[in-house]
Amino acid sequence: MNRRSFLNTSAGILAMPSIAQMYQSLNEHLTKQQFNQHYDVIVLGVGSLGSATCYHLAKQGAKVLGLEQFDIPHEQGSHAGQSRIIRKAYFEHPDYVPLLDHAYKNWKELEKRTETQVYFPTGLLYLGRPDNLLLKGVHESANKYNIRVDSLSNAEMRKKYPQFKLPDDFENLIEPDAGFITPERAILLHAEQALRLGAHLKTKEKTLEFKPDAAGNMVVQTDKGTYTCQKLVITAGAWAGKLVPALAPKLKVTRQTLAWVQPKKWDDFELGKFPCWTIAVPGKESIFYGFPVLPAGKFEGPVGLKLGHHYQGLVSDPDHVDRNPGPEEEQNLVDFLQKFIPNGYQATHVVKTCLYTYSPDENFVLDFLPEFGNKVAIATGCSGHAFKFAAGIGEIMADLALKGKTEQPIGFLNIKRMM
């Protein structure tokens, strides 16, 4: 099979680095580092959007230093967890499917530039009732943008997709192009080619302050040392407020539980018979969603068939997250499963958790922070949905950081709506 139908099938795999060879590899990168005192740009928190900006902004050319508090990757924040949904019929608002587009073709660059595969086509299915806002902004989105999400009548989603047990009154809607991203692994991607591009990144050493200096540098303080820089990017997920006081009334970290289950079929759930899923629950402000079964031998993580529920959890400081989800929160996930899917569940595997951090808005925040004009720029308040994007925000990031602009249509996504 040659590189692009591999790049272009859910079902084929190729032998790929595990995440523990990919963590050994960077660790070694970042033994062999040695440090300067002074950057163009440096970037507070290289995760998600973290990495990929150091990866954006050392392929411009930019002397930059990544700051992390933990590992690369780590489970502590939001982008853990084995898989993570891709979709451009986007209910959220239909401005986003510019971004989306740009961010697609960032991850096909990455997996061509690394000859690694991080998108996974396997299709995601819309269920709910159309007067539902997940349909109506699917339709809003595909019809604006002309992206193909086809219909399925009730006879034919029993036929195609028999491990659902829907209401009549359902709509089903399913959208070919869209799939998963390994985040662990699309993380490495990115960490791994900043620093071969030149880029100095540093973990488990955790930003205290920053703050500007006479020259008009900033100067970040760590618990281990003392940096300057010409600009500073901010991707700091749960802990934006932490190093932004200003923003912390503004920004609601929530703890977010995940579970993988052993199904009762099995067969019936692996990776290329099962689709990726969305359902909106009648009576509930808030949608249940979930993955195929990834096969062991390819994919690290909980073995097991993968869901969650998108809502507001449970308000949490970062710092101080309760990691022990209660038997009620397990049991919410379980009750879905025996009513929607009735064979995806015989027990649990493993339960665990994530933080989202909510904008007031529940929309992203992608600007500069007022007080220190072209010097600052921030990537916060995702609010659980950002993770898609991660590809094509760290460009903007890198862009705002190095030209003052970028030519995406991130206007919406503006802070002085926070303020």
Ligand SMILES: Cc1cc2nc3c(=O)[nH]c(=O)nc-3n(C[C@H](O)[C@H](O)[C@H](O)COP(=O)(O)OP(=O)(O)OC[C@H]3O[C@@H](n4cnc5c(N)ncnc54)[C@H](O)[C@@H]3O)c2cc1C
The other form holds:
Amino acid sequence: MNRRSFLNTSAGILAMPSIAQMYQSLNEHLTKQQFNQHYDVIVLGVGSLGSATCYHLAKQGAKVLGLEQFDIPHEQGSHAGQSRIIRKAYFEHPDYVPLLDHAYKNWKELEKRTETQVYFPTGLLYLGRPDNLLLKGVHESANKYNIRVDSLSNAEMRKKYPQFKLPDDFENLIEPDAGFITPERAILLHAEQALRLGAHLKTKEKTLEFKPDAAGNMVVQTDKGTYTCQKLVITAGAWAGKLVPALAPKLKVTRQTLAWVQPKKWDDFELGKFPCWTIAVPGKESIFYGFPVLPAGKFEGPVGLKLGHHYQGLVSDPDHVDRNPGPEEEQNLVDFLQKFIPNGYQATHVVKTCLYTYSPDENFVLDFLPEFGNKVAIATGCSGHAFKFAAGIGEIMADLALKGKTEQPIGFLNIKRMM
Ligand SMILES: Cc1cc2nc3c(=O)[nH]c(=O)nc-3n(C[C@H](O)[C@H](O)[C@H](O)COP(=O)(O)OP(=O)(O)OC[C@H]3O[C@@H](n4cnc5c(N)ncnc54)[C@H](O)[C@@H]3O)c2cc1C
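Now that you have shown the form predicted on its own, what about the form predicted together with the ligand?
Whole complex next, starting from this chain.
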């Protein structure tokens, strides 16, 4: 494949191969594999975090098997939908910022290694009342870690971003270095790089259970075979509670709804003119967020102005998700747009669903499962905000598996909180 023919002019040096080409290339690699029965590490779930983990394990020279129940990537879990916001002034908690520095570094390394663009620095607006947790949290992280966040007066906001209709008592902040990552392309890159470095990946193979054997190995039973390994990493997203039943009562899987709509004037919302945005709506405990319109031909997936509502959706079983959201969920998004971005809505183009896996405090869990010593590491409880960390979490999970520790400050993401 001639990657140079997909040069992205905005980035200047990085390519944008189509998802179809990348998928085809990955599948050519997948068909050439010769599997073993024993591995250094087996990774259960090759999605956002699992693909990155396989890549970092293989990069460190481990013999790796990644097991994925569907295709790589797919639409049943938490990673589908064209774009994921990446930002550093982390309103959820400043302790995430060092992990974000690490993730940004690893995303850049992935882009450099593959000459392919996954990170699009559009800038990200944070809009809401100054006393809202979103705005307060952004200030806290930005101040503590010296992250550039600019303040816009109402007049500046109206001039620069006339697309928004905001109350006068809103504070308007923009983080210029924030933007979005393309999830499907990122997963395909991590998976393909893992394969190139000698990892084995099996798709359409569901892990049923795992347990230790008398020799000190872990035994993994799938619907197609049995494998053994020295260390296991669980990155099973919404299915983590099915593989680790002890965690199931603490993990809540919810169905989230997102929409791509047709704006009244496309030009006003195009990539390059319109940033990513988050709005804390007064009276609601949650935020709405969205992206610019991405040019068809360069970005696959639905065309339109994409937006979502970051809140706890319908609690669901990941194996039996009702993928048809009710009209009230679409209406929630339309009502929001008509109030805050009125020219953003002409008609609904596509409504899709995706899964969140909430931990009780909405922070991730990156740790060992205590009952197996340091044999089994798990990344779970992503609570709808982990994609931006995937490139960093992959290295963290590889270090936990191979070295038994990580240099990254993940103490606050310990599993004891869940016990
Ligand atoms: C609508 C929506 C919007 C979001 N927006 C953002 C955002 O803007 N920014 C951000 O940072 N994050 C965002 N997130 C969150 C982010 O996408 C998730 O936190 C992240 O994708 C979780 O990664 P994961 O690897 O845990 O799950 P997944 O990517 O779903 O991967 C888990 C994989 O494990 C596989 N698996 C599970 N069980 C088994 C089994 N038994 N055998 C074999 N394979 C198995 C699954 O099939 C799946 O492929 C959003 C999520 C959603 C749903």
